[in-house]
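Take a look at this single chain, the form predicted on its own, given in structure tokens.
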Amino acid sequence: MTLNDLLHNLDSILPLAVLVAWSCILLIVDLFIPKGRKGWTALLAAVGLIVSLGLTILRVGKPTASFDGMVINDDFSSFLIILFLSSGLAGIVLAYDYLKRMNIEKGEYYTLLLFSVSGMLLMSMANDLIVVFLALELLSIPLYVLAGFARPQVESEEASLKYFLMGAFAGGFVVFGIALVFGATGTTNLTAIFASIGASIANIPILVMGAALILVGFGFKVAAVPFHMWTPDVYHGSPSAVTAFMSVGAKAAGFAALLRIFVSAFPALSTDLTMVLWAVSALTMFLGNVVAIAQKNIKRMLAYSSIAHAGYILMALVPYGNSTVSSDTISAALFYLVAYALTSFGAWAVVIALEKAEGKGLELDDYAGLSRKYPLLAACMAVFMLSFTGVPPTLGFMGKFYLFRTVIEGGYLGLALIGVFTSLISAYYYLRVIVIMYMRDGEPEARREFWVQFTAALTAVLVVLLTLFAQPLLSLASQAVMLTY
């Protein structure tokens, strides 16, 4: 590789390169920032994300391939990179006051978060299974540490250990899947895998087994049933700011990989995999929503809610082999990811506002009387619960509408009906939160921290406002086309 080639390759991944370099520098700079002034670390981390975000926006519409086609920067990756960087900013904003309040403020939080976001960026651009695995580890390892950031709290340490063990288990499935795909096709490049299938030189039975193992590995990452068992304990035990970031970033990165791999490399395997995806999606929607009904702790309820929403997003992947709706598959999934991200960060902001030390303030009963004492906060939470349910006028309704339409156009009316039915089930536990806030007496105590309340208010406004002007966002999602070389 010549110097010009190296510079070209680095230029094509400039937002990622800048963020990784910034993370390494911040790791050193943080050593010189006194304890009690870690707000400077948070500010510098946010600056790094904003710089990377600016570079990404400047490159939208300029697709490039680099590192011999192992990394692709196209509109699909640009859309997701903007989502990941925005999620990183939300993770910093939610953690700023929360870490100080919980007496766990350390500069490492922000550098670990930047490294995890870097892995997510690489995941969205990966066009080679080896790069996919590297990105998976880069985004996951910092999250294992962040889950245990509240140590020596037993719940936090347990969450970290469980997340690490299940993550390692999932990584093993992905590695075995990659090995089988390589054995079947002789390559790990997604474009070359697609070409080998088209040329009828791939060993299809082994390739199907490899694709199935990759699906299992990422099923753990996005918390799809039956690979969801780690989610409630990890969401419950991790610091809430970490859970908020994890629930959006890790899930979106997992779906970014699934969409890229299955749509780019495995469309010919759709006849073997579609029914598996159908069953996993239906089971995930059903189990997540039904078990959430029994939860009395808001963090565990949101954990099962997250599982259910993985099922909804997975719906979009079911008709991926149908060429007439494959582009709608991607746009519906991306649109729903944005709706889920805004709603989820908003809901977690309200949870963080009411959370106290030692896990207090997290029961549903602690929300009684919230509408009288903190009407704005209660109104925001009501918007988020309605959006999770899919009630208009919220972005969650628009997201589910586009998902169901794509699935029906793909010929899977039964799955769409299951989606509608499970949404009705979810209304029971989401609306229960609203009933407790508005119809029961209580003396809730919420923190009046600017950034937390700002996040809740901003996301609530966006969840409603973007519903009224959904077409531009849907157009952006529709234009997020994958590039193949």
The other form holds:
Amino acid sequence: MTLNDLLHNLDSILPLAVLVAWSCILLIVDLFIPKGRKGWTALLAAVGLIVSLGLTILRVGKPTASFDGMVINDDFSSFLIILFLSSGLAGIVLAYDYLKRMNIEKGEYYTLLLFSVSGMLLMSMANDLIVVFLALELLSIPLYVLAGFARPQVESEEASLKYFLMGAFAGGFVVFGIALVFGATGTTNLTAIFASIGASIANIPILVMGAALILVGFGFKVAAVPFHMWTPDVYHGSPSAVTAFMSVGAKAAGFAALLRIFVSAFPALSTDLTMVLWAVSALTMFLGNVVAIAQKNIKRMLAYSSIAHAGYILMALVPYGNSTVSSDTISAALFYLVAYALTSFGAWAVVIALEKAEGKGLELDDYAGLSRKYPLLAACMAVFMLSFTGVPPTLGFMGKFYLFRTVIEGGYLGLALIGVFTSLISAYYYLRVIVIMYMRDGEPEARREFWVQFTAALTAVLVVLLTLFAQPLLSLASQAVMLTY
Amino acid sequence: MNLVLHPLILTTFLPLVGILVILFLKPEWKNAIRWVALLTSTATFAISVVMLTYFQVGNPDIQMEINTPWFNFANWTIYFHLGVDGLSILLVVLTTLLTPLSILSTWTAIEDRVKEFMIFFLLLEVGMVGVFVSLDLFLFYIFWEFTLIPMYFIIGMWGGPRRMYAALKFFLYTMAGSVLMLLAILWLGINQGTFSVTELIARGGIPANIQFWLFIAFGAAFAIKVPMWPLHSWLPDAHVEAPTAGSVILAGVLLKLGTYGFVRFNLSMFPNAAVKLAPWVAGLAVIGILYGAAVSYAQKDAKKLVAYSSVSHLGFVMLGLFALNAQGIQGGILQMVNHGLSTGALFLVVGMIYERRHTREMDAFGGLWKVMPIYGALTMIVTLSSMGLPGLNGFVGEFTILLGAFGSAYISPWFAGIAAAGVILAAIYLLFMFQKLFLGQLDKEDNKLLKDINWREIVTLVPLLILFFWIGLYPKFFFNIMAPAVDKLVTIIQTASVIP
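Structure of the form predicted together with the partner chain (previous: the form predicted on its own):
Below: every chain and molecule of the assembly, starting with the one above.
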């Protein structure tokens, strides 16, 4: 590889390269920032994300492949990269006051976050199973540490250990799956895998097993049933700002990998895999929503809700092998991810505003009377709950509309029926939050921290406005096609 | 016509201006908030009346149409498509009329969180008018589901003791039907490639067996909203717990969204299935008429009585619509308006006494006429209108419906025969209520000091009373407005019925 090639390759992954370099430098710079002034680290980390964001936006619409086709930079990845970088920003903004208040303010938080975001960026561009695995580890390991950031609190340590063990376990599945796929096709490059299936030189039974194991591994990451067990405990135990970032970023990265791998390498296997996806999606929607009803702690409730939403997104993946709807599969999933991300960050911002030290202020009953004392926060939370339920005019509704459309077009009316009925079940527990906030009296205490309130208000406005003026986001999602070559 | 100053846009979205103003008022300025809400909704009513003057009587088609692309959705285009015709315009005016009257009725009844109340109330108006005027299925669904949110808050925040249960039940019941409709809408979008109601109607040609399922899916949403027996059980809870203004709008307009849905979508888009299912729907309607009347008679709480009477009255509407002939449908539409006026007025009347005594048990009253003569006289007219006395509005509606049902080629005349008994039953339970409240001895101490209704309350009722007489004595004005559109609809149904 000549220097020229190297520069060309680096250029095509510039946002990622900048972010990784920035994180490494920030790790050192942070050492010189005195304790109690870690706001500077937060600011610098945010600047890094924004620079990377700017570079990404400049490159939209210019797809390139680099590193011998191992990394692809296309509109699909750009869309997700923008989502990941924004999630990183939200993770910083939500943590800024929260860490101080919880007495766990350390500069490492921001660097770890940047490393995790870098992993997500790489994940969305990975066109080779080895790169997928590297990205998976790069995004996960900082998250394991972040989950335990509130040590020596037992819940946080438990969350960290549990997440690590489960994550390692899932990583094992992915590696084993990759090995089988390599054995069946002789390559780990997604494009080459597709070609080898087309040329019928692949060993299909082993390939299907490999694909299924990869699905299992990412099933853990996106918290799909039956691989969801870790989610409630980890979401509950981790510091809320971490949970917010994790519940959006890690899930979206998992889906980025699933979409890229399945749509670009395994469309031919859909006859075998679609039924599995169907069942996993249906179970996930059902279990997530039903168990959420029983939750009394808002963090656990949101954890189960995030499981349910993984099920909805998986629904889009079910007809992925049907070439007439496969482009809708991608854009519906991406659109829903944005809807889910905005709604989640908003909801977590409200949770953070009400959380007190030692895990207090997290019971649903602590929200009683919120609408009288903090009308703005309560109104935002009501919007998020309605959006999670999928009631218009919110982004959650648009997302579900697109998902259901894709599924019905793909010929799975039954799954769409399960989808709408589980949404109905979900209305029960989401509305209960509104009932408690608006229709019961209580003495809630919330922080009036600027950044938290700002996040809640901004996401609430976006959730409604992006529905009424849906064209830009819809166009972006539908143009976010994958580069195939 | 200019898009912003278009009468339909103004009628639909003007309340938003009021909301914007209210948002900037302090919660303590309760009277200012009330006045802003009242003036905005009155202005909306005035504009809707202006719109009525633009309306060309005799034109069966959609008028004052606005049709502009809203957004693209893969290969679908969603249109911002509004318009009115003879089927919907009266309901629009009914909505804009009942809203200011309801707001007026809350003047002293709602003291807590007035700001939020008025915001939700005006939002509700936007949603309701939006449902009646939207002609794109996607847009329609947005408005349809949106009406749930403010009503949910109105019941849940300002309702009676069991308000949380009632609000949740209301939301879940209605949403259960709506999600089925959503799937049907998606099916239409995928297989017909358009969401335009007018185009779907004009094109026709949906296979009969599929029409059946689409009819069921749309019908489920509408039947719950109407509510048709046996899907009515959310209604008494919602009504009893809702504040007076909420009940007026719930009975007056929200229930009409269901019956309107049947006319606009089920009858016109799936005429084949409508013809096949007409006897079943009519059967449920007749059961509803008798059941609602019987249960009303058994009530001790005046508001519950009125609530169950809605089940009975809307049974009439459904019977008329599914007679599937011009008389039946015209009667059905007129009866929608009538029920909105009469039952709205009944809820107002019950609310007035509740505000004074904080009870609605009919046994707690008696002989009220002696202390509240004006109130008594007005209540009597309202009661007579609701039970269908000739010369008042209810009679015209019910008579036309029965006439249509007797002459229908699609349902047996027996349905009309049995339904006629409902008219008598209505007289029994309504007079029974009137008697318990106003006649007899004034023997309860609490009642002796009651003050008669004041000017504000009279003003709330008078517009409704005028309309009772207007519709009762000169219904031709109203029939003329809807007749061409109904005839067009009947032609569609007749054409469909000859196809096996």
